[in-house]
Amino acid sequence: MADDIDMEKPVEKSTVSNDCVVKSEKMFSLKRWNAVAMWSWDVECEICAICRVQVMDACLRCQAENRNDKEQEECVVIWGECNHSFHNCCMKLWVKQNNRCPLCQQEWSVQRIGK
């Protein structure tokens, strides 16, 4: 979503000589401004330590199974009480074998699950 802002006042070039400001010709005038924004997950590390894929993308298992977009939406980020984040799909499999965080080895308990 870009906002267009029209700037009516042109920027003028000024020079200073002997404590006097002299305005001269216009250097440029701003006709249009397009704002650009970036976003990312609120995570400390953007890589899932289990599958080594960015948490913003679907995990390797979901990508390999060629799941459609709706099914890949279920591949969300999960945060533990230790503030480490992983793909929910990856962590479900991990917890079946070991109920500890793969990074810090604390007992795993879910802090939140996000989209």
Contents of the next structure:
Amino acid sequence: MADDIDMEKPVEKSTVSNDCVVKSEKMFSLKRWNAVAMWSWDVECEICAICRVQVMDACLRCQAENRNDKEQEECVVIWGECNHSFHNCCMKLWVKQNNRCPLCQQEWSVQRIGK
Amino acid sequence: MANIAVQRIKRELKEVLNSDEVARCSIHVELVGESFAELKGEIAGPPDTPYEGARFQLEIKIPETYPFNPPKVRFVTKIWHPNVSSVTGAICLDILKHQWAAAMTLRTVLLSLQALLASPEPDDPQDAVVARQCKDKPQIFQLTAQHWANAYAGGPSVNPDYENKIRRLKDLGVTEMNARASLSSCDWDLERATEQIFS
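Complement to the form predicted alone: the form predicted together with its partner chain:
Starting with the chain above, the whole complex follows.
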């Protein structure tokens, strides 16, 4: 993300003497700049507490079953009303025996599904 | 063993080994064999409890369905505690049963067991005899727990009076373990313990 930029009007050193401005050599010109951005997934918890893998990656089971990229893309994230997120695959197995959020123990109800 | 269980255990072992508690020698966990189905845990007795200075070994068995079902944990080291069987080491703790959550880990389990040692729940007991003593005679319970910690878990506290009573039963041909268990359940009344053993 580096761009070379030539300043149209380079900054110049000016001196004032007896009411007249004398222009001298320029102090600097900006040759190049680098922008650095920090980002993170827009979720409250980045790791699925059930399989301990990043929620935006495929879950452990999907990875272990050597599914292809397209199938792994179907391993989506599920958000509860409590705002906790997990892999949908992981959560499906968990709610079979306990309909509570594994993190806060609130009654589990789905807010939305999808990455 | 299911791949998700194995991968979870691998990650959790790393988590425990990198934790502050391991650095403070408060908890420890290691594999037994190479199957990831069985582990050996160890917790230090919490400070300001009768278990202080002692170290307790735990047997941890990981089910195929982990982390959707809890690990099976029991004390290998004998302990005098209302929520742990003084005979088998079985533990009565809600998070190891109906209150288990898939988000819990080996580290949180070991820390919960440490917390259980610090605050017993005699109203929800695993060992009714210990629970009764804990509620009715708390001073004797404290001394008994301290004595067991010394005898079985390397605790620092020695009670000469209790040692003497055990010796007297041993002179009658009773094994040390049976003598200790009997005296403990009879609140260290030598006559009652003798009667219980020989009746």
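Numbering follows the first chain given and starts at 1. Rigid core: the largest C-alpha set superposing within 1.5 Å between the two forms. Note that the structure is predicted; figures quoted are calculated from it, not measured.
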property	result
Exceeds or equals 2 Å, Cα of R52 between these two forms, core fit	no
